[in-house]
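This document opens with one chain alone, in structure tokens, the form predicted alone.
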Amino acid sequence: MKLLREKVMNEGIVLSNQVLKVDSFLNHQMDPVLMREVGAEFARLYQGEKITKVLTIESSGIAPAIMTALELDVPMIFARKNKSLTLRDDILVEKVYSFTKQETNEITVSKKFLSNEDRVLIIDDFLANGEAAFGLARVVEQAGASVVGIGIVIEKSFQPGAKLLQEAGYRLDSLVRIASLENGTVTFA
């Protein structure tokens, strides 16, 4: 995706050989034009797949997921990382380790929003080790629903997440794949 690659090159900041900061357009400040294009691209990739729900994890996955859901004309659900007083009973719960934050969170989704008839597209901002995607997939499977695919805005191909998800049998579509962040430079796959 050309616009996304340009944003990564022009605004992405390599913090280490493992971490790319994209807070000017994806993780803190959002570029709505880019998010609209991201949503349209995921919708194009999954047209004809009869998606009934889009699922993400808060908070950086929400913008690309809501735009994808808008394009697919389906509801979007986000898994909560923090306990909510209004979300206590009849919930699906999974533990997810965050590579960026170096912490484990319990993510929760209300059972009333996922059923065994749902065909779910998981959307997330980054893919490193695959923990968030696997956690979301386990939530979908707990509900008896089907994971149709996993859409990633930026994949760090030098980390094992993509390989692990594909080996587990999931369809994976990444809009930008990064081969390396060595020497402070973004190298695309």
Second form
There are 2 protein chains.
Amino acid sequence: MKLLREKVMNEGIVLSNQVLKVDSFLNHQMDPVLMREVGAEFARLYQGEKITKVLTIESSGIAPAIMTALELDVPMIFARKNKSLTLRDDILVEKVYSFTKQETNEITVSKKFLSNEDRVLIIDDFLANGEAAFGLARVVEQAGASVVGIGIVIEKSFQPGAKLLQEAGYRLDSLVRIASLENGTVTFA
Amino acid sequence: MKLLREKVMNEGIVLSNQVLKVDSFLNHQMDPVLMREVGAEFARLYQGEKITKVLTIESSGIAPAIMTALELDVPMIFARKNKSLTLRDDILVEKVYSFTKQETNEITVSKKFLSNEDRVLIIDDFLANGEAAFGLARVVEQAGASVVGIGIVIEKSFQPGAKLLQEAGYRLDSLVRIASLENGTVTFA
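Form predicted alone already given; the form predicted together with a further copy of the same chain follows:
Now the complete complex, all chains and molecules, led by this one.
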């Protein structure tokens, strides 16, 4: 996606070989026109797939997900992240480990919003190790619903998430794929 | 706002005299068409006010804020909520007390995204005691920027936030105002 690629080139800050900071347009300050274009692109990619729900995780996934849901004309759900919860029988819960924060969170979705007839498109801002995407996919499957695909705004292809998701049989669509952040430079895949 | 009022009537669940659950269209599952209409309405209300930034707080404020920012054609910023942070000189920090969760969070915005020339529209999903809105306003003022107004999706007018914000001199625009949740019924103001 050209506009996104340009944003990454012009505004992305390489903090290390692993970390790309994009807080000027994606995960703190957000560019609404870019978000709309991202949503339109995911909708185009999943046109005809009879998506019934878009699922993401708070917080940076919400803007691309709501724009995608608007284009597809379906509801969006954002999973909540909690340190830990007392068990409740009306929610779906999965554990997600964050390599960045080195902590395990529980992600939750109310059971009433996912049924076994749902065809779900998962959207997230970043794909690195794939923990969040796998967690969201397990939530969908726990509800008996189908994961039709996983749409990622920025994939760090040098980390294992993309390969693991594809090996697990998921359809994966990343709008920008980064091969390397070495020498302080963004190299696209 | 008619569409929003209907949603509140048809899908809002009164949990107590204080708490209205709207997780089917506003703060867990989200209705993207409603969010677009909410954004269009805030943009209409602040047309001509030369807004330069829309500011909200994660997570439920993000969808209405990004739609408002899209209509106004300005960037959106979402403040992050943290338990507590080590002091850093590149961020604006304010404390916000949550009556619901009975805990104090720090909300943060990177200094680089707010300057003293900014004219800011604050957006949030709910207004109850006003703690979040006041915290966001203090962040804006700490940066030397102007709070042009505060746009709220659902105001619980029987709680003190609305009155306190107006007494403090802020322009407040709430799309739906709820006078009471007594007897398990939503009464609009």
